[in-house]
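In the form predicted on its own, a lone chain appears below as C-alpha cells.
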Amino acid sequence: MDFIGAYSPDNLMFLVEGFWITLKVAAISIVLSFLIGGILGILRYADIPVLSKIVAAIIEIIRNLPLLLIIFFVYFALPEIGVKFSIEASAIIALTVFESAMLAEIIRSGLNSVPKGQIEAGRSSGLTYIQTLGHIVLPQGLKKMVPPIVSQFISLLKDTSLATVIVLPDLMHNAQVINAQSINYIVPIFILVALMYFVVNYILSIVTRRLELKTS
C-alpha cells in the first residue's frame, strides 16, 4: 500500500473534483425529487378518481425497478427514440425519477398518519378540501415525514455512485481512475473515499436525529 503516492496533491484534487460532481448531482436530484415526489404523494393521497390510481401505478412500477436499470434506460435507451441527454443530466434524471417515487410514498404515508378526525373537523369548520390539506393535514404530516425524507436523501447521495456505469466523473469514477495507476493505491484511495462519503452522510444523520427530537 502506497499512501504517500495515493494521496499526492494531484490525486487529492482529482478526488475533490469528483466529489463536487457527486454533491452537485445529489443536490439537484434532491430538490427536483422533493418537488415532484411531493406532488405525486399529494395526488395519490387525495384519492382523485382515475388520476390517483394512475399515479399510484407509476409510483409502484418505479419503486420496484432497480435504479441501475433506470440509469441505463435514460442514458442508453432514450437516445434510440431521439431523446439524448449528457452524462450528468442522465444521472440527475434517473435519480430524480427513482427518488421521486420513493419520496411520494413517504409523503403519502405521512399524510395518511394524520387522524381522519382532524380532517373532518377542518371540513366541518367551513374549510375547503384544499384548505384542510394545506392548513391541517400537511403541517401535521410533515412532522412525521421529515426524518424518513432526510434518510432518503442520504440514500440518494450514496446512490450517485451507481452513475459510474455511464462514466459520470463523480467521486467513485475518479477513484477508479486513480486506482488504475497502481494496485498499491487501491486500499488508500478507497479508505479516503469511504471517509468522504461517511462525513457527509454522518452530518445528514445528525440532522435527522435532531429533527426527530424536534418533531417528537
Contents of the next structure:
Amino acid sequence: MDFIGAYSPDNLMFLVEGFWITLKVAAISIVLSFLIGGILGILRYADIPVLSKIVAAIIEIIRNLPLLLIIFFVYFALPEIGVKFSIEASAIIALTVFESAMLAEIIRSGLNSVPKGQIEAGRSSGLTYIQTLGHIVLPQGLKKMVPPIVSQFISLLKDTSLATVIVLPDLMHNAQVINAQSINYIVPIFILVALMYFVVNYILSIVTRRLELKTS
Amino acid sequence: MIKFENVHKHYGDFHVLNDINLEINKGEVVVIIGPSGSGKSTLLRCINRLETISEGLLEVNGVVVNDKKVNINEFRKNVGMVFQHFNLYPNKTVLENIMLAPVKVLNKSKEEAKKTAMYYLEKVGIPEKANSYPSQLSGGQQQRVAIARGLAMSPEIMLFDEPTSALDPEMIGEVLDVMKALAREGMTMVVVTHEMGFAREVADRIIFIDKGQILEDTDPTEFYNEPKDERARLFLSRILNH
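Same protein, different form: I have the form predicted on its own, so give me the form predicted together with the partner chain.
Okay, now the whole complex, with that chain kicking things off.
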C-alpha cells in the first residue's frame, strides 16, 4: 500500500474534480427529480380519471427497472432513434427519470397518510380540492415525507457512481483511473473515496434528523 | 330548508338509504338516532354531498344538491359540519384553523377573519386557546374549536356527526352546552347523536332510522314515552338501560 504516492497532489486534485462532477450531477438530478416526482406523485394521488392511471403505470414501469438499464438506454439506445445527449446530460436524464418515479411514490404515500377526515373538513368548509390539497394535505404530508425523501436523495448521490459505465468522469470513475496507475493505490484511494461519499451523505442524514426533530 | 324526496343510496349491493323522505325547516333542531350501520351518518353526510345519493331528489337551501352542475364549494359555504373526530388541522393553530375557510372561501381579510374567529372562540368559551395547537387541547376543547370553525363561515345549517362520541364522559357536557346555546339562537341543526338528554332538551324532532329507513319521525317526548316502532322500542331500551 502506497498512501503517499496515492495521495499525490495530482491524484487528489483529480479526485476532487471527479467529486465535483458527482455533486453537480447529483444536485441537478435531485432538483429535477424532486419537481417532476412531486408533480407525478400529486397527479397519482389526486385520482384524476385516466391521467392518474397513466401516471401510475409509468411510475410502476420505471420503478421496476434497474437504474443501470435506464442509463444504458438513454446513452446508447436513444441515439439509435436520433436523440443524442452528452455523457453528463445522459447521466442526469437517467437519474432524474429513475428518481422521479421513486420520489413520486414517496410523495404519494406521504399524501395518502393524511387522514381522510382532514380532506372532508376542508371540503365541507367550502375549500376547493386544490385549496384543500395546498393548505391542508400537502403541509401535513410533507412532514412525514422528509425522512424518506432525504434518504432517496442519499441513494441518488450514491447511484451517480453507476454512470461510470458510460464514462462519466465522476468520483468513482476518477478513482479507478488512479487505481490503474498502481495496484498499491487501490486501498488508499478507495478509503478516501468512501470517506468522501460518507461525509456528504452523513451530513445529509444529520440535516434530516434535525428537520425531523423540528417538525415532530 | 332541507328536503329529501325518495332518496336512495347504494354501496354496491348494500342499500344504505332506502326511500328517505324528510323535510327539515329553518330553525329546526333535528336529532337522528339509530343503531350503528343504520345509515344515519350517511344520511347526514348526503346533506353537504360528502356522500352522493344514488336516486331521488335532495334539496338544501333551494339547491338541488345532487345536480352535477351545482357549484359545490359555493353551496358548502352555507352548511357547517362538525365531525366525530373533530378533524382539526394539526399543523395549524386554533386561530388558523378557524380563519382558513373565511379567508380562502369568503375572501375575508385576515384582520376581519381573526375578529370573527375570536368572537366565536369567546362564544365556545376558550378564547385563551387561540394560539395553541389542537394537540395541546383536550377533546372537549378541540370539539368546541371545531364548532367555532364551522360557525365562523356564518352557515345557515350546521351538521353534527356524533360530536360527542369520541369524548371522555366528563367533556361531553361542555360540548353539548355549546350546541344547546346554538339551538336556542335558532340555528338549523341536524345532529346524529346518542345523547338522549340533549335530544330531549333541545330537539324539535327525533328521526329514528334503521337499515336505511326512517321508522319514526316525531317529537322527542312522544318518542321516549311510547315509540311506535318495535325496533325503535328495542333500540331505546338498549341505550337507556345500559
